[in-house]
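In structure tokens, one chain follows: the form predicted alone.
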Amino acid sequence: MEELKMRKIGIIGLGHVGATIAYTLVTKGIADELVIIDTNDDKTTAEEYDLRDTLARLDTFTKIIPQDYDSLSNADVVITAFGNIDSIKMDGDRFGELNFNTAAVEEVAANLKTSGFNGVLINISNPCDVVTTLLQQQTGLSKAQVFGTGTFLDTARMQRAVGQALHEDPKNVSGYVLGEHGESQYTAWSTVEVKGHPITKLAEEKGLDLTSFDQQARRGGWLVFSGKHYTCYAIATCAIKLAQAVLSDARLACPTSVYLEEYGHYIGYPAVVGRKGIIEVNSISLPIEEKAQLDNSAKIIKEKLNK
């Protein structure tokens, strides 16, 4: 008899955001095995044992396993979260995290690469788009196992700020939010549609202003960052899909910080994401305005990179 395969995840970072991913993998039965690694010993023990006491009043079961990279070497996906948030000020950069994160994807790349880990790696840490790009070069995954969240999270706060406005689920808001996941992101517009119905269109109807919800998806992360002073159930909930997507194969189609040849890094673009990673990058048509933000986007990622 085959033996059944076993769904097995990595998490390297067990800030808010990290434990988050923990307990919803758990508590949703997501996940069979559950590595977790943090630089922190008493804070992954801690988490470990958080876990561990909800296994008793479960539908499901979790293998908990901590501190482990040799474990990951048959894992599906690693999702990396790990970061500095004090580093982060109340100034809207998310590059204040590069220099730490910098040295941290070092590490980690490392750890991963003796470990054999050959799955794939979705990356959550900021600046995601540089992170993501340093941590595909440092483990050796192709580009197609290596991706990030990117703007997959503005574009749920996208379509809130839009779905809010127009009292409308937000799942009934499609288009996309493209570029780095920071101050130079922007709304495509021109992929935006309610119920198929294009925003341009019902902008002009109702009198909508796109440019303050352009404004909330880019500063959503701060609004709730302001008063808690760290985000974790968006970007968590984020991440999951996306691991849900390469554990069964669902080749959904959404946007990510993807690699793209053009600019020779990662960028949130759309992609679509199954059992192998990123299986296509999903090339889309757009008017010239919004290609130029793309560019410029792209222009201050590479930027970054560079130093």
Contents of the next structure:
4 protein chains.
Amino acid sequence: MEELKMRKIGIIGLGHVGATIAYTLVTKGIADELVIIDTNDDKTTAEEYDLRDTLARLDTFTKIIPQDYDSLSNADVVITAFGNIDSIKMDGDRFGELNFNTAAVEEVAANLKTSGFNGVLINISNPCDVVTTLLQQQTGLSKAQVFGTGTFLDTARMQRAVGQALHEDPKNVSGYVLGEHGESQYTAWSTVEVKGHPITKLAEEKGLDLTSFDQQARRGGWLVFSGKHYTCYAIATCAIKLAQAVLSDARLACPTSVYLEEYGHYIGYPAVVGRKGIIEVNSISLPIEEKAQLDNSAKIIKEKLNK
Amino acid sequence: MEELKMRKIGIIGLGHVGATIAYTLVTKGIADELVIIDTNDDKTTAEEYDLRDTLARLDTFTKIIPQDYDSLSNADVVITAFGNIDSIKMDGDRFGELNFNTAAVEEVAANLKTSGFNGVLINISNPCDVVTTLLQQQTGLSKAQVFGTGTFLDTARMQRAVGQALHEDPKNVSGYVLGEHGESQYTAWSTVEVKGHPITKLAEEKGLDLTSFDQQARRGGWLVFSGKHYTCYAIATCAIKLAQAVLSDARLACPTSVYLEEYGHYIGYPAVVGRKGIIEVNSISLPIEEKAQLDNSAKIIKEKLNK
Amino acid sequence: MEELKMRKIGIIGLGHVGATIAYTLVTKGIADELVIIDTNDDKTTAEEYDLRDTLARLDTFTKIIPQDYDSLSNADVVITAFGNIDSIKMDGDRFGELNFNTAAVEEVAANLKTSGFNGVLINISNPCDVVTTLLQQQTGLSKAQVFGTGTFLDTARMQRAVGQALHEDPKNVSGYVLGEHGESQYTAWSTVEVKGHPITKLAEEKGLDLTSFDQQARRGGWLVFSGKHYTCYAIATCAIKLAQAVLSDARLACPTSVYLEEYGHYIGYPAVVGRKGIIEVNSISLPIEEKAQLDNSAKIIKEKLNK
Amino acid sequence: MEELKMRKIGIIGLGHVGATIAYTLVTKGIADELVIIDTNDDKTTAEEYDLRDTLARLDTFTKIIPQDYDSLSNADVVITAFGNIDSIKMDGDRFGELNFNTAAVEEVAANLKTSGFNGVLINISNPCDVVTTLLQQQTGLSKAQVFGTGTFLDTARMQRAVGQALHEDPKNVSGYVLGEHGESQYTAWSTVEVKGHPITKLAEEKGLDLTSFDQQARRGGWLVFSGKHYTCYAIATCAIKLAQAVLSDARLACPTSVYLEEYGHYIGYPAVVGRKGIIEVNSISLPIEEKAQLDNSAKIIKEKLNK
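Okay, that one was the form predicted alone. Can I see the form predicted together with another copy of the chain too?
So here's everything in the complex, that chain up top.
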């Protein structure tokens, strides 16, 4: 009997986000094998044992494999969450991590290539759209196989902000935040509905200030960041939902950081996620002014890419 | 129609442990209402929003209620996880937090009393046995209603250490670590079995060094602590398993920090956990030398209580 | 310490649907206390023991309480799933069970009233809209506290049919089947979107035959029924999702059998479900022909009510 | 990018047990791909659609593949649950299905062989130990790759019976029912402990009648059978726990129907279950009279095998 494959997930970067993802994959029994990798050996050992010590209290089992790129050769999904939180200034720009992470991309991509990894790569590292673009270029994986969490998180925050204002479950709010996972992101209000009703109509009727919701989505992370010096739970939850869609070929329709031919790089836009990564870009018709916002956001990503 | 009660859990103290518990109760849909309380308002707001931002991506719903002791009046369970991690010295003694937490107990107990809380209180704050004893005294809740995580965590670490050495799932290892959740704890090897076989017999046959496993259970936390400066996942998992046993009246048999008449304070010992807290102390016959170790550990807890 | 309430759910009627719901609530650890009631004592005992025998293999605990209406006095939710499957003719009309179930309603409603039950009642028994109307009238519970699964199931079938034809996850299909949970139901195509795109537009572009999807939603149950002589999994899944929305006050927006003032009885229509049952009727603007279909369906329910 | 494997499970036989397993694997999101096979095409289509109709209401996705033996070539686990419930007489002997199932084994084994299936085969079909023995012989899979649920279910029933009598969670009861999954099974009381205390000692102290518990384990299935004409929930739960242990290489220690060299066939005995099936037979020392009971039970299985 040959060695049969199990559900194997790798996490590269064990800061608060990577560690939270590792913990969640173990505590929910989602991963059968979990490869955890970080530049800090002691930190990795610490996370390894904090996770192993949970196993006697869980009904599921996960094999924890520390610091082993080779083991990623047959992984289903790798999630990149490297970064240097200390390099983020409180000016609210996720590009603070750019220099640090550009260097990290080269190392991670080279290691992934050497490992023979050929699954789906989900990037969280910031600036998300830039790093995702670089990871795709440098790993040699296809554009379908690589994508970023992008505005999937910002959309969740917009759903929360709108839901909170209207006393609704965030899941009753549909629609998209598009563009850069960064300051130039924007809510495409033409796509947003609350329980099936266009929000633009509700806004008129109830005198809602949509720009404040947009601001809450954009600045939501900084509210969290300023109180705890990092954010982890919402972003981890987004990444895991995407990973599960890959594992079960769920064809999840959602905004992510996806490669658009039109711009020549990754950017937050609706897509469909399945076993092979991005199954489909879900093209939508945007009003002229919302399309202009997307173009503008793409331009900003491009500029940073060119640095 | 009167307001019907929901599953309500409170967490007091939002350090890494408390925040991890909050996240887990939300991401697994265990709590319907979650009250989160910390001395730091900004930290509480940050956790509140990092959790709210997950809701659009989860299939379950939890209402997050920040900084509201009054709301605990009809809570089912409160978990105390306050502490000052910076006061822990790397000398490996959980009593480093004693002075800080003794003061915190007074405030927390007074606030709980005022709130009218009458559910089950599960304490994690260290030194666990001392703080649990003080919380019971000062809240006026019954000895059944209050207990600590105690050696439930250390037992998980012993199971992990033995399992790792013998290539076994930790759940195939049964038995107890007893006494103080601290340096004087010990594994009661007479109670430990591996897949139904007494470990003392296996140790003879295979030449196992049980003292090294005992050491790994005792020092396991410090391995994690030294790499990440705190521990959170295993302790959170233990606390949640205890909370679930309370919520569903599961009659879970396990070691916890429980009040023993013989010593007049809380100490790690086998018990049964259900809807009313400690349903039963599960008295076991220990060999003379293991009973002596328990007496010794109790003496150490007593001394610290008397300070 | 007073007896603290646990999550308690009652099921009345242990045919395939009721038993599947009972099993799911136990195997997923959703209910802490589960009251199961049926007119057949032996069947109830059989289900009780088949469920109790799972407990040694599950990580959660549920207390099973057989044949005890009194115990429903403090239940959170009761699900009615009584019926006489043998009375359904293969003519595809759920009204086959009408005479049988009208008699059952009287008994069940009287028993619920005597028990003092004051939670939320979710009815599955067919004809769903008629039985739900009668249960509300005879239990004396408010119109918010009582609702039926109605077209929540038919909508799931429409989503499946559309998803299957377009190679989409059913969850990428939004919108409503409205009206009677029966032959006069219809898909309100004006409300249906696929990944945010109106299906009417897709239908034009791709030459889709929407009437066949509508037929598949309506006849979907009979495909299942003709192969296994009952349906259980999809309806149980719908009922449980509604029950969970009640338990956690989730404000779930979905079509259910809800009381509409305009018609004076229950009918499948969009609503919002929370801790108190129907929190809100989600009024939507329908094109004239879709509104006429709703009126027609209401008329048919009314006629059967008047019998 | 090559087609990456997903968690694939096959179920052969869609009676109440097989269908319940299929439903559970879908509703808990355990299987990514689920192959369902039955001799009755209409029944299979009915189950397929009853399951597909759940997908719009679940947070997970499972691909349902009906009637496709070829698709099992890369399945991780196949569960056999074929049988003819009508051939079981109420005399309480699971051997009633022997003739029917012997014929079925030949067909199933031949089809599995042709498919190229090389994963782990978990058999439920009765008489379990006989059918498991035949399936191993006829599929050509190794003795590790094939095992049966055997007394894993009867042990759960013994735990329930003892737990019920002593007001304990069944999980507080450890130990084994051994031998045939049939009338000659027996509880090895020397192995049974309640919260760590040997039950033989408790029985003396409290005057417990252990033979009645033994009887309840053995006859437990018939109590359920007589009320609902089949049993499904407990056996499905057992089979799924075993399948999950295989999928995650959990090294679950438990009694199953396992091949013992000593007897030359399968029989209920302690083992360890992991990714390759039976990782290890967990040999235990039994008192002379309990060993004699095992020998006797093996003799009975042997006789039926020789028919």
